[in-house]
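Heads up, the chain below is alone and in the form predicted on its own; it's given as structure tokens.
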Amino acid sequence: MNKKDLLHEQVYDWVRRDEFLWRKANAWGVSRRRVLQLLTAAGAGAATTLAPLSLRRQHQAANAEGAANAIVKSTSPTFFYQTGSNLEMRWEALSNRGYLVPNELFFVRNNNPTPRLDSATWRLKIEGSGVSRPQSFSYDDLLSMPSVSVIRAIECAGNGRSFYQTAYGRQASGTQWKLGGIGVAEWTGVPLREVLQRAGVKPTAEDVLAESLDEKKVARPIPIEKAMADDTLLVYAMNGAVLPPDHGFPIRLLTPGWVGIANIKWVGRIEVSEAPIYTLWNTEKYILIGEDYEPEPGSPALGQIVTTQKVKSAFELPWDAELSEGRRLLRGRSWSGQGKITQVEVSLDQGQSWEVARLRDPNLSQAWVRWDLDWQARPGAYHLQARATDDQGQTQPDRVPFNQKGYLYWGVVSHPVSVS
């Protein structure tokens, strides 16, 4: 296998599962098949014991939903739906705006209140078996290093969760996002590989784990191949401004194309390991559990691990929009975590017929494309639909299989509109 394949999150999870089996077999002195039999027989309990105990205790103890002053920036209902420490962007706020989402409109997904950190005392620790020279970097140290700017999307794994209720009449657990848990920005920072090289990253390094400085110490690993990629950054600026507190000040991780939880905010520590890393966030949380999602044999995770987001589309309209009749220009945006959009189709009659929308430049991979369609709006009730196709050949389906935690909904959504 080419190591570049590990840049794809699902391939990475498969490879680490197989390596996990091999290591357990050696440690226990039995065959890989026997390890698989033992883990399968033990069921979920065996997997649970593999997640670090301290992380599980933190998870059980932390409860920041609804905490006072959980978010630093304005939470104006003109721009957002608010649920506890989370802000979902209202799509109508993007109407007639440019390609990037302004910082003040960018969605917020927090596990707990935004921490207030001081860049003067903040330090980034690089340590672990995968480096030969553990390091500690100050904020000014990072600002003095070579910088890179890229335009990429970050999307919450639960974006679209509410549509499981629409499709199945069953509510998945978690914040009931519509489609506003997505944003595209210009991110500026230091390539992660720059600090890893200064810490003497070893050829034997396998996994890299960034850990947050918030209450939960969120930590989810990525492979060394992804860590060394050109556009994997330690970000300190967003859309040309200092990274806002709600979005990770002083430093956050950017892992383009990977699910939102991998883009750790408020990074304070990075562990580089010569062995696979498993944490609460890739064994118990951010996994797919349901009739159509059998756990991978031999994996320490309780279900299939959530990986790269797929294809989605949204209209730049209020939900339950009320429009006046006449000629209109319908606008929207479509995106994919795995490439760029090649086509968008729009239905004005709830999927009975489809028209191809015009795509507007720019159309960037792992970001999004803006599109529009002429519409002679006549009085009545409508459920507008949009479906996109990306350059990997993925087209949005009518709906996707249910999972208990409500991740990765990428089915076609019906947007209610009334015209008078």
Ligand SMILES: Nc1nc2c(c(=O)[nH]1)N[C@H]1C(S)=C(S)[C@@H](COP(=O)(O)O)O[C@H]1N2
Contents of the next structure:
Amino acid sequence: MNKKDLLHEQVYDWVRRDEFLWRKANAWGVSRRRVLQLLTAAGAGAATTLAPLSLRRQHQAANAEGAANAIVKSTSPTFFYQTGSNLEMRWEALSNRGYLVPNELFFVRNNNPTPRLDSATWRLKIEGSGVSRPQSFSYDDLLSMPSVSVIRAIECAGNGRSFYQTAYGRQASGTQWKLGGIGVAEWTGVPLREVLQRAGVKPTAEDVLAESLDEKKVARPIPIEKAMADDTLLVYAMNGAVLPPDHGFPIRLLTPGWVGIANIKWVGRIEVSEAPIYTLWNTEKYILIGEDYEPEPGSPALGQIVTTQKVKSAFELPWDAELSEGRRLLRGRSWSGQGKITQVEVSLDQGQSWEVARLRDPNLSQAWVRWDLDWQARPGAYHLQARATDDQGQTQPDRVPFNQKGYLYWGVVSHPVSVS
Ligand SMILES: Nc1nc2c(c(=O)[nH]1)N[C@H]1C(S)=C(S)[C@@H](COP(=O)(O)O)O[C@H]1N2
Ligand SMILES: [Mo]
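Which structure goes with the form predicted together with the ligand, now that we have seen the form predicted on its own?
Time for the whole complex; same chain goes first.
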């Protein structure tokens, strides 16, 4: 198998599943079937024995109170919809702006409140079986290394989740994002590869796990191929400014094209392993579970692991939008985690006819493209639709099969607009 194939989500998933099982079964001297039974039992146990109910309630109450303080930057309702410790960007806030999303209106997805870390005492540890010289780097160490800047999107795996409800009348669990769980910025930092090489990364290294320093550690593994990519960075600056606290100060990981969760904020430790790594974030969370998704017999993951992002589009309009009649320039943006956008079509009549939108430079891979279309808006109620195609030949479908946790909704979305 070509190692590059590991960048493809399904191949990655299959390979990891088989390796994991094989090793465990061998190590324990038991059959594959028994391994699966053991794993399933362990997963179920963990889910039901978390905490007594009253404790859990207290914790939830504390979380709700804390939500207001969970974010450091301004949570202005002009820019955002706020749900708990998350801020979803309002698309209308992007209209008449440039290619990049300014830091103050970049979405925030926080599992825990933003920690206030001190860059003077902060350390990044690199360790694990996959490195021969474990290292500890300071902030200044990283700042003194070769610096790279790239323009890329970060998008939540759950972006668009609410459209499962729209499409199926059935709500997927999790924050009900519309399309504002994405942003494009210029990220500056050190290639992760540089740091791994200084730690003597071995040719046998397989998976890399970045672990965070917030209240509850967040730790989502990536394969070594992704960790060594040119644009996988340990980021210290965002759009030319010091990385803001909410976005991972002092250092976050950037994994272009991969789901938001792989872009670990407030990184403190990186484990490089010669064996596949499994955590909560690639076994129970961030996996596709549903009737239409192949079950994963034998994997510690409860379904297919989500890795790369698909193709999506959004209009730079309020939701719902109210416009006055007349000549309008309809604007929007489309993006793909797997390449660049080659075409965007817009329908003003719910999919009966489609018009090709004009694409505006720049059009960067794994970021997005801005587009526009003239519209002679007459009074009435509309459901505007945009449908993009990327250079991998993927076109947004009418809808995508339901999955319980509501990841990767990339179907065409109907944007309600009334013209008077
Ligand atoms: N430590 C840590 N890293 C994290 C998260 C988190 O809660 N804690 N959220 C992840 C998720 S789910 C997403 S979508 C992105 C969001 O990045 P942003 O908040 O900078 O927009 O960060 C990821 N990295
Ligand atoms: Mo996310």
